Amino acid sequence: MTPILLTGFAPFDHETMNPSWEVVRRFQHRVIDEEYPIQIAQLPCEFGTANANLVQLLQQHQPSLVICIGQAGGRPEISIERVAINVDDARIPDNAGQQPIDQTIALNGPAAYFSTLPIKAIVKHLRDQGIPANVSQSAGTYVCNHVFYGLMHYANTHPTLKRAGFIHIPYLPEQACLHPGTASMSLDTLENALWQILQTCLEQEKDIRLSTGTIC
């Protein structure tokens, strides 16, 4: 059997929940097609520690597919991230009080890595299911990008990890109530979306051509 690894984050920035973990935890003990057991884990919202924990999980489970998920409060759709950049530049401290500014994540790493998920096929499939989704050109410079870059840096030297990437999801409705005017998405919709994403990653060998670019 070939494991799949899903990760979410602990709550941060005074939130009491993180939608990434709330949806990931629903996949505990699931198996896809009796062949792909799903392993789940919560990562701390901490620079350095999150990547160290992720590497331990990768070495332990030896997955062929990894999707890390994070909260992007204010975004109205599921964002399939295209690129991770080699910099930490924190607007706010992480949960350990760290606030790196203009720091390199991997000293000998390239400036950026691209996701190896079929990002445009995922977007099309989600839209076909009536779920708002788009390709995102930036995962930010906080812990989400830190983990995304760390994941792709590991994948670059471990060919058994065939597909890996990062996805941002909106607030849950309970959170949006505390942030008037912000978008949200129900946990059931997020769960369905993640299931569809996994299926697409397993079935779509080559990504599709789809216009998802931006002007600025």
Second form
There are 4 protein chains.
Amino acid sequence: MTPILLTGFAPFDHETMNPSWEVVRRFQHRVIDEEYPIQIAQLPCEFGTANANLVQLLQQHQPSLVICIGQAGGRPEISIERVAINVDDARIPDNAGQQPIDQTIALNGPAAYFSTLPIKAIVKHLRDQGIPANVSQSAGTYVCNHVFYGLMHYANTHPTLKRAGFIHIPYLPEQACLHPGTASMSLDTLENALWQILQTCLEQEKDIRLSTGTIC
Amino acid sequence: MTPILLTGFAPFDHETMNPSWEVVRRFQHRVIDEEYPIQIAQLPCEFGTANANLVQLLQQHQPSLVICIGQAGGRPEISIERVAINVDDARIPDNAGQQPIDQTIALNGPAAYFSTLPIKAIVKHLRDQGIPANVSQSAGTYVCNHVFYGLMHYANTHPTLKRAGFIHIPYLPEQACLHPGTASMSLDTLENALWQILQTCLEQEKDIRLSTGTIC
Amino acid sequence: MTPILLTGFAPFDHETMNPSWEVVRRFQHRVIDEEYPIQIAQLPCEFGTANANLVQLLQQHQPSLVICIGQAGGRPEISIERVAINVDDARIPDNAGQQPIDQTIALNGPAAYFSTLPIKAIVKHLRDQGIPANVSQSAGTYVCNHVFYGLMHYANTHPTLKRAGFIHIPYLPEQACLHPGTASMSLDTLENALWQILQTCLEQEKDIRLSTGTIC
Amino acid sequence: MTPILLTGFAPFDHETMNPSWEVVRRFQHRVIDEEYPIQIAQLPCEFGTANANLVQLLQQHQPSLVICIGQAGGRPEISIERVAINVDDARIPDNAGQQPIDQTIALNGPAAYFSTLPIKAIVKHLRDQGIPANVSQSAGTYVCNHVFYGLMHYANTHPTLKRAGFIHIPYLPEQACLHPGTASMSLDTLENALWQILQTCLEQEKDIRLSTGTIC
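Structure of the form predicted together with a further copy of the same chain, please, following the form predicted alone?
So here's everything in the complex, that chain up top.
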């Protein structure tokens, strides 16, 4: 039995819910193919504490696959993040009131880590299933990127964690009602998407070639 | 028994489906409150023919409420259209190859008609139900606006048609997969939305005051 | 000597300047072709008062061409407005604290008036000069549309006012600095644009055919 | 005498001009403070060749400050790029017909390099001058990011190159005319911006703290 870890975030920035946690909690107690029990956890939207909690979860569960999920308010698609960068630069304070500006996450860490998920295969598979998705070249500089970097920094020295990465998801429709003009995605679509993503991660040995790059 | 007429459009612009027809067809044979049987129809995406078909449907069914629905590819919300303008100005040819530019729809018609749906009450009710919606000040200048104007021109001289208007809806998720970066809305959310809209139209005698205007 | 009237607006919504006034004031005391003296005026960003002032200016100067100009914060191009609608629906209070919602501008006026400027010829001429421009189907529902409707309502009963219309312009660069992520246009470009627009209005007898419509 | 190197790109993607080269060519033969002669060069929009040419220029001129500039069609502001990533992923072929997908730029290079320009001080200084600017977390995955990564890879082993980075600029107005709905910036504003950027790079020893981060 090789566990899978899925994390979502607590609500932040005046929201009362976070779509990442709403979708992740639907996977509680599930087991894929009778072989991969899913562990779920909610991370606080706090620099530092979020990564401390994540490392504890990684040590406790020893998963071979980890997907951390976060809210990307305003984005219309599921964003498979390509790269985590070694900097915190908060536009607004986090849930603990911290607002780091241009601070290094890991003092001796590299400038960035690439996701080890099969990001192109995921995008292709989601689109084949009728779910809008794309590769994203930036997970921002807030707690989402902070956790993504922390996850990959851990993965870099723990080879049993074979695949790890971060996925941004849109607002839920009820959230978008409070932000006129913004895109949203239904919870059912998000749940189906996460299920398809897990399947792709487990079945796809190597990533595929698919042009999803951006000119700038 | 007072019929309600709902129309959607045929696919256009290289699409293989049109969300307006996908949602409208789900209402076939339904009756609201045992009193309002719903008639549905698909209009062709063709200047002229669409309105000729619509007038025939109006004369045949004598509905008291008509909602025409169209695809607004790229918009993230349900758009309750406020005003139809008396001009065809096609950016691309319609399904019959016609591309009118700056042509008047009704030769002696006024420059515009306002929707007679309770547009603000609809927006408020949808948002209360967690469905992103907004008032739109322009239905464009393509076949959607053409049909909207044709509908209101008919309503203007047929007082039995008490309420009539036009609603734009986003791409379905499977359509957005072919247009990376665009917003979408699930068919289940759209069906729920249309149901809520019909309820509001039947229950809301007068429209409410709700600020949804735009500065420009 | 047949006067031309150009109006801009006072700053509003926490701005300290309004690009419409900044560009209009550059045309003070100018005369085109030794025949068309330009009159300029600043209108207050206030429902009611703006139109009262405008009518007074129209009666005083008896212009044959009037172009009212307003700020469209966030739009990237010069917008030649096509249609003014008979409704005030304010998202924010005006400079006098008024916030009308869904109020008719002219009680017995039509739902809308079309601009009598050669809107397509203007767009083509501006683009030929390398200045980004487009036709817009909505001037919003705030003071800009209010003035645009008031102008066309007056023109409708005063045939000496041969051409009248409304043009929205982007933020100035210094304004966009306070709204990260928004587009802007330099004052020199705006001045050149307004000059080209005036030339087109004086030289172009009939409007041209140019596809600039929108699907929605 | 310590040279400064500025590079722009050749036109690509059906454009007949590239704003980066239009602005850079204006700095030919200039000398800042009688101490920093400016060298300029146009790089081809070709993977591989662009970096080969850049390295040759770096070896020839031994500059202490290098700013490479590229076109970001559609972006409304001047983008000071924060990070270059070690991947080529071309959405369209380059000018030589190459379209690499998910290829590493430097085989043993790190996942990313950070710019060594004072990116926050530049943004603040430009905004103080009324020029819209922001920090960008992604230079894309096309030739711009390719050159940015190549530049920083060189800088990493050549300490005499004290400051190096990449800046994306909007379309010129005449380009935006061909892409209705897109933002632009005048060449005069761009020239002023580049001048201000150079001043900031020469005068600002350490970067400042300024919150410009993004949540995602």
